[in-house]
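One chain comes next, on its own, written as structure tokens: the form predicted on its own.
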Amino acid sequence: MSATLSNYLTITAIFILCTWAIYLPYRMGQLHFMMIANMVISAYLGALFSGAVVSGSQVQEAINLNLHWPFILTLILGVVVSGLLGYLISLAIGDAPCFAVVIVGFAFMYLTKAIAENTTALGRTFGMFRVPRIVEGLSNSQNRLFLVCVCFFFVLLVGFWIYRFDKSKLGRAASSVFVDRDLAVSLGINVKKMGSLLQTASSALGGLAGVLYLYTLRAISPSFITFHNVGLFMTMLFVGGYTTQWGPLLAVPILWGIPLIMPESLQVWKNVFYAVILIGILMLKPEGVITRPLLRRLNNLVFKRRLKPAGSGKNLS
């Protein structure tokens, strides 16, 4: 597999995870972009427990944990400790209105870039570098492959988790407190523990994502802690649905692809792109492309000949 297929199979699998970090919060209209502070922390444990180093003259002055923990114990430790970081934190905002999740993730994304850029041993504004391989004695090609396998393998079983939450109580809860919060609580639903767990969903897939990306790209920076991917991700969201999970599997392909095959001239402009498509699908379809009641109608395309009853349509005189 060529390198420059596989980085586009991978990432398309990481910012799928991401834009349903988005989307489980939202499920209960909390716009939640802790997660992607959450991806960059994951990163950087992943970086410093697998042996990664810093460049340049900062190589000196860096901390060398000298573990080189295998692939599955750096996802495992991203996963648990962005969990517990979102956990602590919804602790405080679980039934926050939107506005306010929103200014703590922004708050919680720019003090871990800042804390990045000034701390030698994550290699300041270059970060680090030379991740090892995720599976040490296979060729590059073949890492790639097995990347490529295990990033939709997790697509496969976070997407298969939040279905059965979709179709679960708490989803349908989870619906009532984007609806109506008022009428929520009047039926006894909890909005600080609803609140509380989808934060912390979200937050462990941020960690889950970020571990994944580390090693496509063998590398983190502070860099990755910009307006611009808040805004990618919620392009993704919003075009590709928020009322339903699968919106971001039609969105993230097509959206994060186009931009790809730009001439070299209009790569400038893939940002006016992203924010031209959002303001456009608000406007005419604020719902997205795919939603709920598309789903239903291709349900019953699909099964109407299953649903109809034996013998109809036939002449019966």
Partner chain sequence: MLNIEILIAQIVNGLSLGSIYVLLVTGFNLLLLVAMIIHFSFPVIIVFSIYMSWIVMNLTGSLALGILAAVASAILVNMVSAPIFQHIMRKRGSVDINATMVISMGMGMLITEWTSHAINNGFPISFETEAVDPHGWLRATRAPFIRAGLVSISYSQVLTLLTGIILVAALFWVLYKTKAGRAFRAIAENPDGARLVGIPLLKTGVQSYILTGILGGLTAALMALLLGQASPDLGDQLGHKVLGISIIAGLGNLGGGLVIALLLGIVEAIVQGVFSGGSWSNTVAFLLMLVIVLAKPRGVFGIKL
The other form holds:
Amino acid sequence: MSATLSNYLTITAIFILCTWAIYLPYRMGQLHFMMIANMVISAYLGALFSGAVVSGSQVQEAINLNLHWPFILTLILGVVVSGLLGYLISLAIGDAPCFAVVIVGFAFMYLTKAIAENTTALGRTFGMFRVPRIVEGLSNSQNRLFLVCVCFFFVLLVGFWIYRFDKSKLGRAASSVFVDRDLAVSLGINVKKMGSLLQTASSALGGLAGVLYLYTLRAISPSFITFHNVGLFMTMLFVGGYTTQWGPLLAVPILWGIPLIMPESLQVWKNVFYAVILIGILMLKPEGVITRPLLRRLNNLVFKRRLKPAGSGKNLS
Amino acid sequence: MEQKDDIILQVRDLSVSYGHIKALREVNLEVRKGEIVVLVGSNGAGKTSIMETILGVNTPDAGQVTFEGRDITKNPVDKNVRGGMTLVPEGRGVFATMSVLDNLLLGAHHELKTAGKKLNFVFESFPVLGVRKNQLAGTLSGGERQMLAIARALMSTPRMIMVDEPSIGLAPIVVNSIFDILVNLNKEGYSILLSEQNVYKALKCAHRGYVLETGRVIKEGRAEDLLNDPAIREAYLGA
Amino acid sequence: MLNIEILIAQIVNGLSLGSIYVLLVTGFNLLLLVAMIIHFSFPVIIVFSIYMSWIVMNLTGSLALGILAAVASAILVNMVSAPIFQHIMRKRGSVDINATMVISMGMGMLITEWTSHAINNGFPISFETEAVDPHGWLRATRAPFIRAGLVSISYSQVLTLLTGIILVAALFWVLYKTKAGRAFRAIAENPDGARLVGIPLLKTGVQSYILTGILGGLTAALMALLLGQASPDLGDQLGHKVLGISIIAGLGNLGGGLVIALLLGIVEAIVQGVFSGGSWSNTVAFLLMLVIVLAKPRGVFGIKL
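Compare with the form predicted on its own: the form predicted together with the partner chain:
Complete assembly follows, chain above in first position.
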């Protein structure tokens, strides 16, 4: 597999996870951008614990933990720490209005960035690099293939989990909070618990994506925390459709792919391209491309074909 | 011909729906100059819908509204208010965080130049509002708020006032004074379209009435006749 | 070392910064209350206006034309974006405030990206160059107005503070003493009730876009005066701060916004004085915001929507 293709596939998988991380709290109407901070936090943790280094001039001041944790351990660490952080914050803003959640996310992003930029042990603005390969001993291309497999394994796993959630009682409850919070409260739904659950899951998912991202780039720097990423993930969510989990699966590969095949001179404008698409889709199809009615129609199409033999059999008897 | 000049508001075959729900079905009614006309009916019979549609809040599916001979069916609310009709909404609808004076001036939003004169008139008619003009409307009592809502309606120099459920949530003695106010306004020449659940009191002070049920006019006539109608007595007066 | 003179200087400094925050937050709250949109990118539009005024001043060297350009472009962008907001509101039947915020974020992305690629190669722009300011007026305002030992307060800070106070006073005068302001407040409290009284919603909405446009343009001119420079990411940073201030005060709470905005300006200035570093004042600002939002997600003074 070529480096370009495997890179595209890994990043696509990671961004699907990221977009799902935004999708989950938005099920009940909260735009939780803390996952971007979580992504970076877990990436830095992963870098520290896997034995990455900081740039040459700062190496004397840096604390060398001399740890060489394997991939799986750093992954668990990243997910657990991020999830825990998300849970602790959700205790305060589990049932907060959308905009309070938004500003908490932004504040966290700024704080993480400020800390990373000013801490020598984390390499300041240069960040950390020389993250070990996922499996030492394998060749570069084998490692890339392995990483693609790992990323898509997690997409499947998380996708299945979100599917089960959406179909469950909790998923329906989340939708009802989205539509009318007061009504949902009067129906006996614990909005705070719901928010807490979804925000924790979102943060843990951010942590997962962060560690995967770290092993893909094999480096991390504070410059990842930019407002563009918020715009990027939001575009992917809203274009694909925020009412179902399938929206990101459609939107991420396309939206991430198009700028890659654009001519070099247009590449710098890719964020403009995202912004225009975002505004356009909200004006033309406010719920995104994949909506629940569309899914139902697709479902009916597939279902009819399957039902026909059974139906005709019934007629015969 | 003479009778036609007399009519200030004419509603013909008015139908309104909210989504799939039919709120009004082919309603016909009219208000003549100097009349108090009352709309009687239970909750959800369509009293508020009629008034809001006349004012231009809802777009009707069919039918026509004529005010002083002009077709106003498609006019927006602010144009109708400028044109001389006004609504005192149910539940008073005063702006609680704004002062009494601000509330009154909002009523005269389209013609503030003459507002000073009208304010004097309103404060003469409702001295209590003059005393409290700098107070926030939210600090007024229920009856005072109703007075403020009526006074605000007067500020727009209307020729017809629609009053939606003025007695709701008020003590009986306050209700009496509100009805007195309406009757006095009527004597001064304002035409009034009133909706009321307090059927007895409303019919007592009105000239004519319409009985509504699930969006239809099921009976109309002179107020005294309706008051003596056994079916109505049974349905609305419990006698 | 923080003695009383330095403290006073930093407070004046903070008040001039705070008055800019007040203008931004009040514009943001007005759009929220009257037009029912969370215009997250309102500060981005203002940074865009700063850029426009820089371009015009670069070409003509005229301060007056620069201010005019700032006001004109802010009104223009506001008027162009108005139909987009109106459109999504109609489409959804009722007002979905989340969607307005996402649209606004998209607009912000668009403007930020454009300024960071198309103007001055994405480098920060400066108002203190010969081309932009041929008469040296802006540079002259850098001179100290008062100097006492280590402490100095520049003319630009004093000018910003005074103009800021006048603008805020004018704005609140419009809100509380004029016909349009009365209509704004009525719609803010109860849009349906305001409609029944006969207040034209569309016309008043457009008025609010124009008013915030004028306000935004003048704020842009003030920011150019106070900061002397601008960079593409300034808009996003201010956007986050303005949303933060507004949330901490309570969304739509005009008086609360004024208090919190001034406080934030002072805190930032003092932190800057203590640590003498730009990035820490932002960090402290966001840390404070985080703590307050976590403790009081509905704002200190309460949401007024």
